[in-house]
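Next up is one chain by itself, shown in structure tokens, the form predicted on its own.
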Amino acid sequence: MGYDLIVLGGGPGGYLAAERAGHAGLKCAVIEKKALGGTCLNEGCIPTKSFLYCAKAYEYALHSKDYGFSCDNIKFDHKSVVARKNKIVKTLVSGVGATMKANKVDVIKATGVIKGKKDNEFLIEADGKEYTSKYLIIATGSECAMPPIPGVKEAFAKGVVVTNREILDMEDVPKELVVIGGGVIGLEMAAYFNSIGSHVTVVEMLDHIAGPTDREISKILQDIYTKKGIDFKLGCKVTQVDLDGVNYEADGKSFKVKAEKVLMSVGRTPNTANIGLETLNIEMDRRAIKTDEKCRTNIPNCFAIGDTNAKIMLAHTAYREAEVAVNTILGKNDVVRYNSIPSVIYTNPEIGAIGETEESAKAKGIDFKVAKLPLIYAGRFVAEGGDQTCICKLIVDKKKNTIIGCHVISAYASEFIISMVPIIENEMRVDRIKEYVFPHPTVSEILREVIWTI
């Protein structure tokens, strides 16, 4: 069968590609053999912040006599945040299906494979059948790395060690958690699993947690969490997994931590292996696919979006390449503006992101100065019981007298960091972006502010 376009993967970049291509009038057709939505709406973003979501109801429950009221007998019940992510996720991959339908996309599921090209266009097979394409948008999206420590293949095989795959189903609540790698996920679960009661150690190689996060506001999120009772674990190699615990070395010293499970969270590798990329010759950095601000590779009317280029591994990057992916298929000049992309973490408080950090700034040589405030310059912030030693900060262009960078932690911090998107895009002169007027009382006031410090 023939196609206008075809979408490998259906994950958030691959059905969004698919819907706004069928909603264009093309012939469209997503093949995935998995539910549709991916990693992040079956294993990751969305049902993380179920769990989360769960979590912060219940530290506000056993802190309820600060907010006027008593709960007795609080009694958290894991199993039924699991039942209640499972029905979440279920509803919205059904949305997913309907939107499909709604813009006459056929959904086949089948795993995909590239077999080349034929009379010009792309041949795929799936399930033993053929189909072409004009157009083809690789979208597999990625999979939690698995590093060859000595150990690990034993202890995943035994249940023991979990990835975020398998620790969303655990219906059980480990006494000792102890999550490799303190980047976002692993954070995140960290987060969640010691506000229920797990004692939860982070072993991060790094010097700090949270990657590339800004360097200030990750040591605060280290610090709130550690009277919580996480144990950071800095700097630190990991050695060896064994099935009850995690040995590691710190400083030419060896340590050992106890563990019930282990979160294997070290990053993600994108999905590229036996797809066929080979048959066409597509050009890759390492199992990334290379692609242009258009998310075109190499490969005339080949386009690669999400985790398969791994430029920014996040759910909403994807979506936007698969727009612009489709805009440029419709002979439509849009690019991706990978500088203005947001990040969120969504522990409690949570962390936003956008643009230029200290070290990165620095590392560019660019002349800039910083202005932050602490967030209790926002009345609704300190209303609604925030924690004291949150900030926002944002990082100025001198020259410029332009915001490239911005980043808070704070409660909603997730909801406000977009309108620092058109700001840093359209690069904007600080005194037109004093003219803005914030609504009262919010927290995104503090935006305002920090921008009046300045």
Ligand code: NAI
Given for the second form:
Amino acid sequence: MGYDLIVLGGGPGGYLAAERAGHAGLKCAVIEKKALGGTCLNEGCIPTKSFLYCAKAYEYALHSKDYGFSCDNIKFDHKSVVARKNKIVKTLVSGVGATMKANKVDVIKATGVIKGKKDNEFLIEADGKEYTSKYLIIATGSECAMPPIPGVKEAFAKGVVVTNREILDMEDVPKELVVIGGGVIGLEMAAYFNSIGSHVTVVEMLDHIAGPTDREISKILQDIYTKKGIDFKLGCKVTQVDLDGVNYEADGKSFKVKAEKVLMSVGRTPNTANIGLETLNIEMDRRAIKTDEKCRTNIPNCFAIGDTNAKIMLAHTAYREAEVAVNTILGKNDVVRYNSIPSVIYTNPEIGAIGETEESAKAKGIDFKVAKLPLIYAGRFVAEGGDQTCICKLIVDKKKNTIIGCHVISAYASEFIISMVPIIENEMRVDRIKEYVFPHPTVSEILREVIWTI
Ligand code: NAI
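Could you present the same protein in the form predicted together with this ligand, rather than the form predicted on its own shown above?
Every chain and every other molecule in the complex is listed next, the one we just looked at coming first.
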């Protein structure tokens, strides 16, 4: 069967590419071996957000007196939360299927393998059948990285070590959860299980949590969750995982922390093995496919989007890359502007971030200043009882008088960090931004307050 475009992988990058291509009139197929929606919908963004929403509601109930009412006999039912999550995932996955149909995209439920080129078209094999296409988009996503730490394999086989996948289907709440890796996945799951009563320890090899997050902001998050009961073991090297706990070293000394379950969250590896990339001689950077700002690989008409290029492993980056790849196929001039992609950590409070941090601006030798205020400058934040240590920080390019970074730890940060995207992307001058009217009262008004301190 011949197509204009075959998309390998039906996650956020893949299904959006297929949707946009189908909408534009291209004859398109998406090949997906599991469920449409990929990691994001089935075992990532959406399930974790449904968990975290339940945990937040539970925390409100536990602190009901702070809000003028009382709740007795509050019990958290994790099994129901898992069932609720499954229902949500099912609804959204079927929604993606309906969108594919509406855009006349063929969905091929099979493992697709590239078999090289035939008559100048890409040849893909799936379920014993051969398909050809003029264009190819590789969107096969990523999987949890499993470091070669002694004992991990065995503990994984016994169900003690879990990844982002298994943790979402655990029916019981572990008494002790040890999280290896204090990045985004680790912190969101640590936050959830801390809220619902597990004793959580985060073992991180760096001296800080939340990876490239602005250091002041990540320290505030760490302090908030330390108060809530999470144990952070920073600057620690995990040496062995046993069936009853995790061994680690710090400052030359050895320690062991007890664990009923261990979450492995030390990063993700692009799914680029065993899909036939070698038949096309695609240029790689270790497991990542090399691409340019149009998501083109070194092979003409072949694109790689989402986690496969490992540029910024976020679903919304994959969305944008999908659009840019399809626009390029359609002959439209489009590029991904990687410097203005926001990111969020969905803890409680949330972290919203975009652009340069103090650390990255310093490292690049940018002449910058910092403007910041506590969130208590936003009336709605105070009205709703937000944590008083929360702050909003802007990084300002001194020469251009433009904002090059925004970092906020606060309720709703995920919802208003978007307002900084056009500001940063268009290099708007601070005096121009000051003219914007923010709705009142909103937590987002903190941005206006900070802008006016510049
Ligand atoms: P990550 O890269 O965010 O964090 C991994 C952490 O593990 C780092 O802090 C690293 O220093 C640490 N680490 C590495 N090896 C270690 C070891 N042997 N012992 C202890 N610590 C070790 O990776 P994570 O959390 O697995 O997330 C994977 C991807 O998924 C990320 O690219 C992330 O952006 C994405 N994601 C995004 C979410 C969001 O946007 N809210 C939610 C969940 C995942």
